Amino acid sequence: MDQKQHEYWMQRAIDLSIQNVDRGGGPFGAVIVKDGQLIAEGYNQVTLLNDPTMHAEVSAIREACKKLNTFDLSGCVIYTSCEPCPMCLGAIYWARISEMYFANTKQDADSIGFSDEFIYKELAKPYSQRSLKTYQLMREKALAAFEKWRLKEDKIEY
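Now I need the structure of the chain on its own, in the form predicted on its own.
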């Protein structure tokens, strides 16, 4: 795609973010494109649906996977109105999206009250030092599922 096409799709993500503020949602929008064609759009619905995972990127990924009937979005490009949070970035990697373009930075988001810095700092800490009390329990029993998966011959790798 050329620069004008990238700008076209980014403008769509930005438009979604602006429209979403009027809907009562957060100021975030995302668009997923494959071979120059729109596959999915998403916008932040955290407060609209009372679902902390309904960020624009996750919403768009869910829609794209449903439309394409796959969990593998290789060959897709995501345009997002803001640099993704750790959850969304993880989802983008897990979905195997090939390219990402973003507009606002995480510092821009932080300046209006959407900060991810806490999460980045927490992830770097040992479990015992995190604000979320974290304990490991029953690992030996849980390994049974991993062993069953390891031995399964007809599994679908992801």
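May I ask for the structure of the form predicted in complex with another copy of the chain now, the form predicted on its own having been displayed?
Just the single chain follows, nothing else.
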């Protein structure tokens, strides 16, 4: 795709982010495109749906997977109005999206009160220094599930 097309899709993501403020949601929008065709749109629905995972990117990924009937979005491009938080960037990797364009940065999000940058910093810390109290227990018992998975012959890997 040429630069004009990238700008066209990013403008769509930005439009969604602006419209969402009127709707009462956070100022974030995203679109997923494949082979020059729009596959899905998403916008922040955390407070609208009482679902803290419904960021614009996660919402677009869920919609795209439903539409394409797959958990694998290889070959898709995501345009998001803001640099994704760790949750959304993780989701982008799990969905195997091939390319990402973003506009606002996590520092911009921070400056209007969103925790994106804080969460990036937390993830980079050792457990003992995180604000989330974190403990490990019963690894030996839990490994049984992994062993069962390893031995399963008809598993669907992803």
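All figures in this text were calculated on a predicted structure; none of them were measured in a lab. By rigid core we mean the largest C-alpha set that fits within 1.5 Å across both forms. Numbering follows the first chain given and starts at 1.
- Fitting the two forms on the rigid core leaves the C-alpha of K125 displaced by at least 2 angstroms between these two forms.
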